[in-house]
Every structure is written in structure tokens, then in C-alpha cells.
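First, one chain by itself in C-alpha cells, the form predicted on its own.
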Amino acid sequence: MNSQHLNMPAKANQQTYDLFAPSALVNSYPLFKRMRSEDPVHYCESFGYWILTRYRDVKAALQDERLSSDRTALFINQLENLDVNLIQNFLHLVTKIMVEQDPPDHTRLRKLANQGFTTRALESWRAIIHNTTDQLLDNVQNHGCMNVVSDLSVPLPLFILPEIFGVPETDRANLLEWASDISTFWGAPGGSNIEIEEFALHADLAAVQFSALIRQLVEQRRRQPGTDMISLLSVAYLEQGFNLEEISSLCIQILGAGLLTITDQISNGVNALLRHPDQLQKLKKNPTLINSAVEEMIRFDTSVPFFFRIAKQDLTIGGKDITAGSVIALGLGAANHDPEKFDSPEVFDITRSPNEHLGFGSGIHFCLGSVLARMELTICFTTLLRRLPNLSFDPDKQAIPTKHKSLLFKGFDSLPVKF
């Protein structure tokens, strides 16, 4: 990564840590461990940016006003030496999203975005979890075994997101593509030269796309309001003066985050489960530890390891002074492995008590959808272990882990089960 829009230290510290390494990959955190231990402030050259690890430094980064979260000069220098042009629409949508934003537009979006979550909406959804978690049980209970990602992790969102949007059945399998195109770039890839600019290609022309169609939904459902999410947007749009525009970048977020993040993180946490066969038994003669086990769930392998901010001035942190224009990596992941703040945080305890780990972020930024994510995971586990309770890890098939070359995604591309 260059230095042409991102400030590097005068003298960066010469200890590497391949983030991207295959058994980091399978892994992460002994790797976390060694950079708390080591070098808990570090930059990395290779990407051009600072990455921290401990808990206290993460926390603290996520609430500090002098970090802003407009990322617009990392995904530029994600590019080396490629043309900027390349991904000027990817730009125009994502730069107006509302986690890119610092405030005071944050909080404008954030007030609008709030009426897309309503107690009532998010009720109205439940039924549909319920409905869409057993209509994909159904399809493998007499098969005897799964793959949790193809199976489970992956067509749950699928189906669920498109219908809390109340997007036509033609258009799902379009926009779930281009929401996932749109991700890949947005999280940081690693890659060869030539697969960034595939990422970047690909990203642009989903942002056209995406774009659009939402522009059209957005039209229909101002000439026929209904309850779905896009109704409920456009409705808070329109009463406060918005433009309507900007419609499309919350979409984006919410699906973005909504399909990769929930994603991982069941293929996460039916892998911790089935490791930890103690916890597993223990969840299963006490259903009601559901939900602090989904609360483990994410602490223990979080689906988002990663978030990034800019410094906007020159500042310190963990001793280690850090220039204005710098892009500092937020490793949520290896601040949920932190024994300073976690007793034993290698062991998986489903009963873990407090447990205020960084999984949906902290301060302003806190995950918009961290109430429907929590209602999906403790619906799919539930509904899961009650009617596989036998589930366990298919010996003859092989466990693929981390589909993303980013830093901001963690999750299996096959996870065989057998039941």
C-alpha cells in the first residue's frame, strides 16, 4: 500500500505479523496474542496502517472523537497504483453510508436509520426468522447430514434480509450478489494487484446496480406504502426533509452487514459449539442459557474482527504517536481474547457473566442492527439444536475455513455436518 494519501511513521517497527497467513486464516488468535503481547500499538507496513489489539486501546479508539470514520483515502489507497476512477461509483454510494459518517450527519442518519428498527417491525420479523430457519431444516432433516454454510448460514440471511425489505423474488439473488461484491471491497481485501482491481470492478458495478434498484423500489413504494423496511425509510425520509438518495447507502449497510455478518457468524458459533462439546451439552438440557451463549458466540469468534478509522489529528496511543491522515485498524477480535479484560478468554463458556465484548462496536457506532442480529442467532441456534440435537462434525468432509481475503470478514466457506 502506498503512501500517497495515508500518513507513515517516521520509523516503523520492523516485527511482521501476516494477518493474512493460512493458519492466521484458520486461526487468528495466537496471532492476536503474540501483537498484544509484542507489539500491542503496530504498524504494519505492508498495508500502511496502525492495527491494535488490546481491549482498553480498541474500546477506547471506538468512542475517541478525534478518530473519524470516513474511510474515503483507505479504499483509494486500496487501489495502488489503479486508476481512482475505477470505483467512483463504489465511492458515490459508500462514502454517504452512515458507519463512514463522524457527526453531526451520523446523528441525523442515525435518528432516520432508527425508524427502520422499530419494536414493532423488528416483532413482525420474528415470525419470519421462525418460518425461514425451519422451512431450511426441513430440507435436510432426512438427509442425515449438512453443510452448515450452503445450508444454513448463507439462505437464512438471503431469504430473510430481502423479505424484511420487501424486495421482488426476481431482483434477490441480483441484489444479494451485488451487496456481497460491494462488502468484499468495502472490507479491506488482501490480494495480489490483480485481484484488487477484480474486487474493485466488481464492486463498482454493483454499486450502479444496487443502486438502481432501489431507486426503483423506493419509487413504487411511495406511490404503495407498506410496512417493510424500505417503506419505513422512505416515509422518515420524506418527513424530515431527506433526500431520498441517500436511501440507497443505509440499504447497503444494513444489508451488507446484515447478510455477511450473520452469515459467519452462525458458521462461527455451530464450530465453537461443536468444539466445546461440554458447552453444547450444557446448552442443550438448559435451552434458557441461549442467549448468553450467543452473546459467547460472538465474543469467542466474532464474524467482524476488523473496523477502521482516520486520525484527524496527531495523537498517542499505548505510547506510540500516530500522525493525522493515519489509518488505524480496530481489531475488535483480538480485543475479545484481551485476559485483561477477560478471565481465561481462550476457554468457551456459554455462561459467561459479564461479557462485554466488542462484537457490534461501541460508543456512537454501535451496530444499528444489533438487535436483529441477536434475534436471528438465538432463533437459528434454538430451532437448530432442538431439531438436530444429535449434530456433531461430518469425519468423512473437511471443514473450510475463512472465505474472505479481508480483514473485516471472518466466517467458513463449508462447515459439514452430520446429525
Given for the second form:
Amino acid sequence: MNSQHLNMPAKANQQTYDLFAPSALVNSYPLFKRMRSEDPVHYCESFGYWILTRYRDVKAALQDERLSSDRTALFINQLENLDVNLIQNFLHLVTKIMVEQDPPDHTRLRKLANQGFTTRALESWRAIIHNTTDQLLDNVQNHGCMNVVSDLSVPLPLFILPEIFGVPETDRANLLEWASDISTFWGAPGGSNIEIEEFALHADLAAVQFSALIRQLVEQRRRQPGTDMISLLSVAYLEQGFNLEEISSLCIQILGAGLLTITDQISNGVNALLRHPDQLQKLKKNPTLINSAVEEMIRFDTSVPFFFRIAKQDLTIGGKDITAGSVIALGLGAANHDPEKFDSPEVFDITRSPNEHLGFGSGIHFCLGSVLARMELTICFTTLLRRLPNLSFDPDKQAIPTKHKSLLFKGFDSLPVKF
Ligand code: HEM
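Previous: the form predicted on its own; requested now: the form predicted together with protoporphyrin IX containing FE:
After this comes the whole thing, all chains and molecules, with the earlier chain placed first.
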């Protein structure tokens, strides 16, 4: 997922609505509420972009063909004076990723990508998710305490996705390291402590190595196809006459989109349950509520609070004139707390119905991994509550719960619990 604008802008302190204020980074919802009621289509001078906080505006924007998902220019702008010729391999890989494309390119890619997520394939991966969750809990079961982030929510998708891709164990660490180098640079090119050129060259090399590994796996799967995602995508690309080289872009997209989102959503979900003991009890008494509980965890505190679009032409949203080329931040998290759409939006209610949250987006880019994400989350929470029924915050630990200081990724860096 593209994650530009991770860095605090120089003039952030002068803003009317300071999204980077420490209190807002811990809990953005009071600020979203103020923005929604005072200025729901807000132009933020210091960020240089529009921010939408109403459900109806965000949903309409997600489906608006006048808005582009191609944010490559935003990325290039952040490269300072870097010579882009140095990162041609990197650009070749990331600028083709699906979530950055508009129709008709997006339409053809999405059709291919859907083949990697068939119902049959998803069902065949269920056991991987069960086994991985159990193994991670086996490691801590006798300790009486754990850090949800380091012991469960980070390793879970890191183990699951390479297995779903069918990557041999010996290659998994490399795959994840290269994917992380690529995604980090794409997310925040100016956001590292090292020189941008060094960071860029590192990402470019990772792009070469990542693509070579995927190419090698594709070759193997063509000889011996299985139910893993690389096999499914290879068959789809060949059947539709597409260049197999492009599978690397789809793979980096799926890995980038499927790791931190799940990690953060698990920690946000555990936090929501532990802060609402009545709801936790209700779920423990009636585990069949798990599906609706997971939907409410996503609505109540999504791991993806913003997504960006670029206006392709002049347009008006909520009475505000927006010029072509403007950047628009769609406040998915804010929309999910809009009282015009949700009764008592600040109440965490695991039986909420209907619950038409925008956590997975809407329209043509609706989350491709939503079924897998729901499966991972339901299995993870069901197993967690079954095996550790006395779960509670751990006040004895020196490590206190801390959240990322990021506008775009909402989740915890540390969440100690005992059981
Ligand atoms: C709780 C977890 C997740 C959340 C909250 C989430 C959220 C989102 C959102 C909001 C979008 C829409 C982006 C846009 O409109 O531009 C999206 C797209 C996408 N997601 Fe997820 N996601 C999650 C998990 C996953 C997983 C597990 C995968 C795959 C393994 C995945 C793969 C994708 C892909 C490939 C797209 C791009 C779809 C397209 O452009 O057509 N996501 N996700």
C-alpha cells in the first residue's frame, strides 16, 4: 500500500487541526469528530492536501472516476535531487502495482489478481493460519504474559504470507527483507535516517533480488503447479497472455498490503476488546459472534485510517472547489465514526448490524485481501480467546502500550498482556 506523507511537515504545529499532536496520534477520533462537524472538506495548508472526514464524501470519493489512484508523482516529488536513473529497477517494480493504477490498466490487473484469491485457494490456506496461530501461542502459553505485537501480531502474517505464496523456507527471510526494503522506501523515501541515495540504492537492489526470486519461483511452479498463490497467478497470467515478469509487481503489492495491515488490526482489536470488558465477556460467552466482532474491530479502530487520491480534473466536494492535481486524503477512519452513518459511533458494539464500514475501501480498489484478512482475524481472535481466556492488560510490565507515530498506519508498537 502506498503510504506517502508519513513524515511530519515542517509547519505542522501551525495547523488548525493538528493530526500529529501527541494526543491525536494516540487517539485521532476526537479530532476527526471536530473536523467532521466544523470543516468536513478541509484544506490543510501545511500538508498541502484536502482531508475528507464525512462517510458520504469518503465513500463517494472512493467510487469517483474523476479521482486517480496513481500517486507516483507524489513519490517522485519526495526524492529531492535524487537521480531517478539510479532506481530504474525499483520504479519498474513499484509503479506498476495495482493499487496505483486507474482503469483500464487496473481492470486487467485486478482480473488477474482475483485468480490468486479463489475460494478454493483461500480454504486451502485456512490450515496454515490455524497452525501458525497455535504455534505462536504455544511459544508463550506457559509464560503467563506476552507482548501482543512482538509475540503474535507481527510474526503471524510474516509466517502466513510466504507460506501462502509457496516460498521455500530457505528463501522466506530474504523475501520478507527485500519486500520490507522496497515497501519502506516506497512509503517514505525521505523518512529514513540515512542518506536518501543510500536508501534508494538499497531499495533498487532489493527490487532486483525480489524480482529474481519471484521469477525463479514462477519457473518452478510452471513445472509443478500447486495451490499456492504463485502457481495460481502464473496460470492466470499465462492463460490471459500476460508477461510473467509483471507478477513481481503484484507480489510486492500483495505482500506490502497484507503485512502491516493485519499486524496493526490485531493489536487494535485486542486493545478494543480489553478496553470493553462487557464486549469481551459477550464474545467469550458466544464465540459465534466472532465475525461481527471482527467487523466492529475494523470499524472502531481501523489499521488504515487514510488513503490518497489525486483529482484528475477540477471538481467540487461538499461545496469546496478542488482543482485538478490536488491531493485528497480520504479519511476512512473518520468516516467509520460518522454519526450520520453509524448509531453511537463511539460505542464499541460487537453485535453492530448493519456495519457498512469503509475499512476495506469501496469501489474498484476494494481490498483484494479482505476475505483472507477476515479469515486471519477470525482465526487469530477465536484461538486467542479459547487458549488464553483470562487475557488482560499487563500493568506490571515496564513496556507500556505504545502506538506508531504515523498518520497512515494505526497500530501499536508494544501491547503487553497477561493471562
Ligand atoms: C485488516 C486488514 C486490511 C485492511 C484494513 C485493508 C485495507 C485496504 C484498503 C482500504 C484498500 C483500498 C485502497 C484504495 O482504495 O486505494 C485495500 C486494497 C488492497 N488490499 Fe487490503 N487491507 C487489509 C488486508 C489485506 C490483506 C491481508 C491483503 C493481501 C494479502 C490485502 C491486499 C490488498 C490489495 C492487493 C489491495 C489493492 C486492491 C486494488 O487496487 O484493486 N489487504 N486494502
